[in-house]
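Let's start with one chain on its own, the form predicted on its own, as structure tokens.
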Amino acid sequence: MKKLAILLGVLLLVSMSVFAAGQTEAAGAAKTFTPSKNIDWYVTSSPGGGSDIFTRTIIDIAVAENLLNGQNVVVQYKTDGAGEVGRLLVSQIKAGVQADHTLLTFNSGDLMPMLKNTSNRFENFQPIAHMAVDKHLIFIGEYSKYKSFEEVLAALKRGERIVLGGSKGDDIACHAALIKEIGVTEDQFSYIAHDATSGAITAILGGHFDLLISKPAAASQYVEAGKIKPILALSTSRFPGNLNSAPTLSEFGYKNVEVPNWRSIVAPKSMSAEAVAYWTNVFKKVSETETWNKGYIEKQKLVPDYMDSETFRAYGMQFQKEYLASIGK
């Protein structure tokens, strides 16, 4: 009797160490991501900007690697309010599997502006992953009146009316630079905003306008076209190939204006801790390889500037601690 105590007692340990170790399997198996269903990718700029090319190149290359578990992602364009109402809803999204598979393109043109007019902040959003920095260019079209920047300055200078059309955000900050480093008024220089450069690329093909403000994502083809040309570096040094033609500011004697527009993703905040980690290893794998190195980074000229989820969260968050402090806010 001594024994088959003995034997039960230990057959006992073990059923009781096998669940154990099933129930720590299935809670290790319980606390991993991979996407189960469609993923939303809201962007909040029109089709064909520089938010759309980028969201899509990082798409295409997810697919192309095997990195979404053969899920489909369908884009989102939410543009309405300037696209504030798309940021707030993805701010708003709660827990669970919707939060899992839900993206946002958010750039600082995203950021300033919802900063600006709206209570929403940057700690609304899981930070995902920050990916490159954009730079800016002013551009003639066809129908432009001046053909060079010294001819811009030369009719500002006697006091001829100019307009400059673009995006929002981040374009509308290098514009208020640059018309401060120049020395004029916003009525004499003015702007007129779109939902995306895209519709401003159309505008000045139309010859709407006299400039185009943009990033090279969204007016390389056109260069390449010769429909449109660029005039200006709103940056530090020329850029390169066929961008190389436009001179800085301070090649005319002004101080250099560059107002850098970081490209990124975020999340609902709710998002899970695993998605996080899931997402953020996916845009890793993206930016490390050629596809994305060469055929978007070098092709668009943006300076690569992989961050992963909490490095993100700091530089974005001291961002915003910078800006509000400028708007005094």
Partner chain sequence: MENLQMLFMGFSVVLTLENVMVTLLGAILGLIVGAMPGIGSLAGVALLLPLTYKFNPTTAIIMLGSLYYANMYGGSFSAILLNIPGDSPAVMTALDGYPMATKRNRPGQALFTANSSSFIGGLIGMLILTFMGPLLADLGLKFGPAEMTSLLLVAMTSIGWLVGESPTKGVVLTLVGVLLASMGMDTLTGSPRFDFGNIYLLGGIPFTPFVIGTVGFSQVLKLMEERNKKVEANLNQKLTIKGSLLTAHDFKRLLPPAIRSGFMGTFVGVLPGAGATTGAFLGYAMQKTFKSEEPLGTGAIEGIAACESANNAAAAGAFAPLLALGIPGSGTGAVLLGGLMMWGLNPGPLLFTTNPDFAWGLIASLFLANILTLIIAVGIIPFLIQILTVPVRMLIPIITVVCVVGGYSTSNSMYGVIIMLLSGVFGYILDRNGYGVAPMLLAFVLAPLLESNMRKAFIISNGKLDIFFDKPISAFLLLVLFAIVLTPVIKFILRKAGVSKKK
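Next block, the form predicted in complex with its partner chain, ref. the form predicted on its own:
A lone chain is what you will see next.
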């Protein structure tokens, strides 16, 4: 038995040192922060999706520009509870070395379900950088009954019922804002949420409903192929390129409606001020590189919009306030 106990003890020590990852020095008492260990970057959706591509692109650029002091980033996917578990986890990390080396990809599409379904709030996180913004358009398909938004408005006035398809998340909020502005009820202008925009596109290509709401990235190749056509821009100004033909709501006499889908990076609330300053600067530099602007922003048809941590905080809190009001909380 004694032999066994000794063996187990040795085994325990050996395994612990074998599985220890890298150096673990304390950050020291220096005033400025530089990363001194692996950075844990949390993504609350599955690999291969939009958030993942966003995260990996930034990491690749940061590494290439040597902005991380030679440290590695470990991307951690925490998809439990539709991502809420991951967000809660990050918000609860206590101050210390770990907090300074933890980041979280955070989009408006993450914020809205979090506000709706949990008690977690934006103020539980430390905003780091707001990177880019995405807006929506309404499209018709080849089989749609309506050929322009005028026809849609006329049909609604006549009392006809119209169905709009899109993905879950921010598309829903955009639809809600739209119907509020043009003054119709949800019953008259209904919405069908799909797991991803591709599902809604599939459906409209097959002619199963008349209108589609989508962000430019997912839709542009179908516009080029002539399969769908934009008829309304949910933004303060018209879109460039092949989406330019779509008028904004103000051209119909209403106020412009937009519910921007933003992509950003946040950190645990307890992250030290020096680390915050460091990280917000890293992402500022990333946002200025050509790789970012040509290789990601343009390709994904986003609008680049860097905001530093405090500007982003104000923006995020306002967004949260408006959204909470709109869902009656």
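Just so we're clear, the structure is a prediction, and the values are computed from it rather than from any experiment. Numbering follows the first chain given and starts at 1.
For the motion between these two forms, Thr44 lies in the same rigid part as Gly86.
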